[in-house]
Amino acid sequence: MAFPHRLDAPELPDFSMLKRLARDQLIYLLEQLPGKKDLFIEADLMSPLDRIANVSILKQHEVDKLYKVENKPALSSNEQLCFLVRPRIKNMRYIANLVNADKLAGRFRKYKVILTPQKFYACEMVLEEEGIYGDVSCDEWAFSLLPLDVDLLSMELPEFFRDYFLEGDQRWINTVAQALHLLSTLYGPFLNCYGIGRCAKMSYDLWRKLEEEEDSETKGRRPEIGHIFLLDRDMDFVTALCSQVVYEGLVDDTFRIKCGSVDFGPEVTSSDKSLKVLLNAEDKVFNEIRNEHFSNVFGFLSQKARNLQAQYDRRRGMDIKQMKNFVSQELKGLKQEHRLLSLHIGACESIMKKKTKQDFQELIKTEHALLEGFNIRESTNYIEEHIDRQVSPIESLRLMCLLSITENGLIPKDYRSLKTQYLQSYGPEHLLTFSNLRRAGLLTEQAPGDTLTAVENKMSKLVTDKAAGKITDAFSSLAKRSNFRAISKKLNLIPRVDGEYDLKVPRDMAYVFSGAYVPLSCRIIEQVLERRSWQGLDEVIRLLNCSEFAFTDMTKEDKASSESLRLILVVFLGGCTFSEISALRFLGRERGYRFIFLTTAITNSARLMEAMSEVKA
């Protein structure tokens, strides 16, 4: 059932060191304000902070009370205030208002601002404008890598996607470069580096500069990780827009996994309380089903329940000594497993109820038709019906974007019709969202003559043009085109299967989408690993509009052990889905690799659409 790791799989590095480093640095900053202090924390930093330093650790370092940064007056009576916030203008204004209110009341306290993951000049400028720059001390807490699991690191920067891919704001590139520099300092240099995308190239160049400046730190170190991939999210929007069907992905789509944990409501816990559950490899039940297609999960859980019952039943024939051993050694573990099992069964039932209500099968069928390029008219009708029934504004947008990317833009008649129906159904306030989606290349309109074949012809002319170094007008007009159909053919993303695809014993990474589609990002990684370069993938790179942004950096491998050469770090800039993580874990088991994932944040189709939306839920 659950695929075990191969016996020859390389050991993963110990990432708990990153937590210790972050905790020690935070404690050092807090102790710079000696004595009792109140700590104001920004809401979206609370979960990451809890994974690093819980309340009892903060209390040990003289943090008296904790407050949430929110739009209301602070009630703290402490003489020392510390603010732990993201470097955002609105946070600086909040702090400035608080300090200025104290000044008006004739009250003088000590203020310390800790900005994480980095300090921006714009933030200090706001403090200066507000006339409080001299009253507060500003520090940087370089906390940019949070280990969510043994093989998953997150920067917990969900705003990265919108900031870079929509607004063109490059401020987080330095944070990525610093994170990569920290990893190479702690775990040795990376031998082979591959990347694709403008953001990947910029992050790589800046990281290399940092490495050159502090070259002596990693010299002579044995590399623990052999390969590193840097990928931009806009290389592959299709994967992020598809409905997830592996268990972990479905839990994320249904309940929202936040910072590695999920809130299961009363419908799952079968009580009147909600429960926060940490989802990682330590949860033995979850670890066995997380990468499984949902259709296999119920069978596994019921078998597990029977096995558990059999273990409980063993105590019936025991004498006193055996019973004592059973109670002291096994009972606690069995009870814990029983609790987790009932939670995951509850989660499965809840998912089933919701998906049955949504007619999930019909939705998946439409998505598969869009991926394969069949029955486009029927799929468009399905999307129209979805909009007219006002099922969900986010879901309707997602389906429109999937149609647009797979068809290389909508024909003008369909674009206008769908947009009009959407605005009439969900309200004209969504008009700016359409502008955002167009700018990001997620929902575009075909220009006259820009049918698929016309676009492919344009591309092939560019491909054969020897003067491709000069970026032509034709190239920039295609900058936001997806060319999905051509890429799909080149990389065989839609598997051809005789009969039914066996989801119990998957043959390839397509199982994460019920055998209908191999995630493009994962296929690219697989192909580059086979070739050890981008050689032979020239046309794919051109179709992805990335001719200048695909790079390889190879180092001599004489220092590397065979173990480290099978450890691969994949960096997703703009977010990564649980489906991609499951697909690459599968590829690792098949080929004897172990993948480590570093992402700016975990994403899914709803988060992607919400990032583009101008209408806040």
Contents of the next structure:
Amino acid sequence: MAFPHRLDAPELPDFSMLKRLARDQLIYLLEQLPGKKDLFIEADLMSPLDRIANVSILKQHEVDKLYKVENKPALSSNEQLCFLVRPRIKNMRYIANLVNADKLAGRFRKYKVILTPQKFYACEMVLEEEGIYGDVSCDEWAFSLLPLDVDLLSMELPEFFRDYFLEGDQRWINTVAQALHLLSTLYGPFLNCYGIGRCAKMSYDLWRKLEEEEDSETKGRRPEIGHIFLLDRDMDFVTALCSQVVYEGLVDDTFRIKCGSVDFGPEVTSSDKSLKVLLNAEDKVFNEIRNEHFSNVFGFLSQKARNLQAQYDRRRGMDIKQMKNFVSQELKGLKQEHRLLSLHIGACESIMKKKTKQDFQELIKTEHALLEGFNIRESTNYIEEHIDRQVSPIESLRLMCLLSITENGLIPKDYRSLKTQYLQSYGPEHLLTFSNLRRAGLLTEQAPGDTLTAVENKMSKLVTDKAAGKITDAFSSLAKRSNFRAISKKLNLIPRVDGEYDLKVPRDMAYVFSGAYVPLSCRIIEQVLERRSWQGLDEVIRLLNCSEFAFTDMTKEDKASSESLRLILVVFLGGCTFSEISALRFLGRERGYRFIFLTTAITNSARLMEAMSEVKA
Amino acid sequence: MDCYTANWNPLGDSAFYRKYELYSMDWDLKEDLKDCLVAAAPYGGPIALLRNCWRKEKAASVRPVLEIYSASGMPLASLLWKSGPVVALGWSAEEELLCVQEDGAVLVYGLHGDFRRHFSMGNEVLQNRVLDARIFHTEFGSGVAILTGAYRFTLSANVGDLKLRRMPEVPGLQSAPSCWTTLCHDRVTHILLAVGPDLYLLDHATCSTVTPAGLAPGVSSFLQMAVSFTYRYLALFTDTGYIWMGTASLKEKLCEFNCNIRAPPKQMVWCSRPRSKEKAVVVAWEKRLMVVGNVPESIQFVLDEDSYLVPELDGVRIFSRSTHEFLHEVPVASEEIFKIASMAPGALLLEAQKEYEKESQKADEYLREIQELGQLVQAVQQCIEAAGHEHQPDMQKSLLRAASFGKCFLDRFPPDSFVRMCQDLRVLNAIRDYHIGIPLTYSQYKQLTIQVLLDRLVLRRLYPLAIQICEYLRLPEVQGVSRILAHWACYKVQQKDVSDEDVARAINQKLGDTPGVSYSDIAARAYGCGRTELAIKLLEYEPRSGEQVPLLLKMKRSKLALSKAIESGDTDLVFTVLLHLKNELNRGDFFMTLRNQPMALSLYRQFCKHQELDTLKDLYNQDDNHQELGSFHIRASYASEERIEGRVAALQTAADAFYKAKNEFAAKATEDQMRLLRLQRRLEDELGGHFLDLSLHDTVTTLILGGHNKRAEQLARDFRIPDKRLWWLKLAALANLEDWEELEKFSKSKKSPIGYLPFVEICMKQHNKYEAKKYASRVGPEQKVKALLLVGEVAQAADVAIEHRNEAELSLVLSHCTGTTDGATADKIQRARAQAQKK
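Same protein, different state: after the form predicted on its own, show the form predicted in complex with the partner chain.
Next comes the full complex, and the chain you just saw is listed first.
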């Protein structure tokens, strides 16, 4: 069932080194405040921290009590306080309040602020403005890469998406460059670099600069990773906005995978407790179904259950010696597998229940219609009904965005009416949300000139491609448009299916969306890797409005082993979804590549929409 | 060869001392050395002279001249001394000249007489004057120690990091000590002083009396003391003409010597080298130089001229008006080779090579002799080592030739020691040249390291030689050539007579993209010289834009700094510049600058959003960005305003802004929201309960749930809620209330705009099959099957599906057929299908 990798697939580099590095650095920082101390941790950092250094390690280094950084006065009575936070102004203010309260009470304590993944001048500025810069010591914990799985590194920076793509704030780019620099020092140099998107270009340039500044180190080392591909999230919003139907993605959509683990509630565990489960390649059961289309998962699990039963059944008819062997060697594994199996079966049941309730089939049908671009009116009505019935604010928003991007913006009438309906349903503060979405290009209105699209389409059929290109160029200068339909046609994103698409035996990456759509981001990567450059993709680049930001950088390949050339690091700036990961894993198996994923954070449609939403304080 | 050992003087049986000329000096000395304050830096450093016109009773009317010469007597600088009386001169380890004035001020000059800085040795000195001062070197750098008129000592162990330490008082001290010196032991500087027959040791807390071990009796005063280069040994000269030599701790005596001269010597210094065989002290009087060690006989030289001694690591330099000599113990290798009738392998090898050149067969004999003893390796090593200690290139060459000759007969002799010695000697000969004038010995050179030597060449502005050495030794560019070029450039920018363009071009031509060169450092230097334009030109060559920023800020080119910071991609840098700009410019100009830099603008906005909301508003105002301004006020209406009036007012402002932004939609929506807010407030007042901040939909729902149908209807009309929404809303609310009667009434009020399937669904959701069935019959034909299935009427559903002849519906029904109860239905469908296929 789970597809094995080709025999000649390259080995993955060992990323556990990154964890060790981060841990050692953290310990070093903690030891700089000798003696007992209380540690205040920002809520977002708790899970990542747990993956690096658990509580017992922290205790070993004299951390006494752990507190969450939240808007409540701290009860700690320790004489030394250590804060482990993201470099956010809000946190600095929290710390400042705490320190100033101590000062008022005539209390003197030692304070240490550890900012991760890096310090920002603005934060130190705030400390200064609040008058406590001299009272605290500020340090940097350069922990920017968390290996969530053997092939997945996450920067755990969900705010990257909003900060960069909405607010135009470029400060995380430096963090990305630093992370790339770290990777290339440990596993590099990377031989071939490709990228598309403004942020990708900037990160790449900054990283190159870092490399040049201390180039002597990596020279002469044997490269482990042959290609690196940087991609901006705004190159492909469509894929991220679709409902996920691959198991791992579906689990993420339903239960929210956080930092590589998921909280399964009582409805899954079939007990009265919730259970935190780590989802990665070490979970044998999960590893076999994570990339599967959901429709296969249940069958697979029941087959697995039968096999398990059979193995248990072998006990009968064993003599004592065999039994002893069985108990000592196999039983534990079987029990473990049993436990996992029942968990995933529970999760499946729970997903099924949820997904049938809200007419999941209907929803998927609408999404497919939007992707293929037919029955637009019907889909629009469906969305309107969705809003009217207050099904879910995030879901409604997602569908509106999907409609907008696939159609190059909503026609003015729909734009107004959908927004009005939305405000009536979910509250007027979403006026701000719409303003955000418009700025990010996720939900826009067709400019009056856009009726030309139709004309343009017709013309491109009549005139040669080149001439049409020029005309479209002139048009696209009017407004940044997604051009999804044209790209889809160019890259053949909607597979022509004769008969039923067999999801059990996928034939292309479209299987991650039930065979209806090949993820655009993955298709771009596939095409560029195939050509080893952007050559012949000029039209696509132009349609992506990225003429200045598509780049290739090749080095001589003589020192690269063929193995390393098939190891590819894909960097998603602004987040990637599990569906994309599954699709590329599939591509890797087909072509004998291995993909490694580096993302600013794992995302999905809901996270994307939440990042854009304005919620009342 | 016969005369080679002519200048060798035996000191006892084991060691020889030799003196040879380094340079013949043709400096044009105006004064006698004895009338001058003299300072000569160790490691072949420069010599400074200043006529000591203050010591004499009659102060000279002419101002003295401070002169600086290289060790070979080449003038480096000469300047008129305009400051106060000087007590002592001395060179720091960085070859800076420290001039200690009587008032405690220390003036620091560069090698070329350029004034660097000054510092003071404390306020106490102002009254008491400085009687005497020493400049000494420790592992921390160069220190200054002074003796004040109150007979107190003050010292600073490192003038680079000035920390004055006042030493404790010596009890009962009434006059100046007869002699004193600084000692350095265990990283602490002590002062040893002699008063009459007593010796006192001062550390920073205590003063203790010390007695040298085994000191001969009858001493009533110490006239001189000398501490060795490494602070390990100490020598004392007493008024009885007796010299005590021992360790610096005074606890151990090495030897003693009685020279029977009671006149106080002019100078006394140690002359030893690491691993000397016979440590010796050189004592100089007016006309006499004596080398004494642990032997009854001393070596004596006659001094024709007034001379000055400079202790070195491995010997003593002696310079006078006409010569500059070096006195040292002959190193072991040289001694072995050149000693008369030496049979050491090195000596034989040298002999063999000479015979070989003469084409004599004796060469073979000598060689055989060495080889028979198996000492050829040793012989080669000896020759190489001895070459290093020779001053004359000819002698170096013949020794190296011998080594090279010997190497031919060895199978595996690693060549690096030979190669390295050749290279080192080449460097040494180059710098010993008269024009350069750094007479380093091989041991000194190794101690000093090539890096420091290069620094010293740079300090003497001998850039081409330094670069040649780097290239010759193949030093990495960053440490070598580029560093020197950078220094050169820093010097170049100080040439004020050359135009900015020319300097910039000249520098860029030479430096190009040499790695490791920081153009910003050079530019900073240019700015330091007041050449701002040149600095900016130079910065243009700096490839790392981030490096340009701090200097640009310093030069008040903030706007240029901003664009450079943005180019660098370092947001922290951008932010730094922004804050600078904010303080520097008035608000309007600041905003205008931001407007042209979107990246900086977004960064600043992000900051303002959290820290300075009002500034954010001003920013939008400045840009006439009404859309964002509107959003800003909307946000304010939720976040910062509490009272309903305030919120409505904020919304009104927002609406106005939206109108200005020509965003009618947002303006209308905002106005609606104002209406809604007011209404919700009224509802809360009249009906109680919670309405504020509910969405319109939720407000209406709440009204219905509370039984206020009339109000709900009114609201729906007022806000023009579309029919469809109203139906969905009422349906959900009534079902929620389980008010089935009202629901039925509602369903019959007119034709449902949303069909009747939702009615069925919602009833089923509330598990009311009875009600659901009522509506199932009214569901339109397209959804009939679905509705019937929902209420569990599988058979009926089948009938309808068959009637519709719809394949999809048939399969749907079939999938709902459970084996036992619906068997008949399933059969029916199968039959219908079969029939359909027949047709």
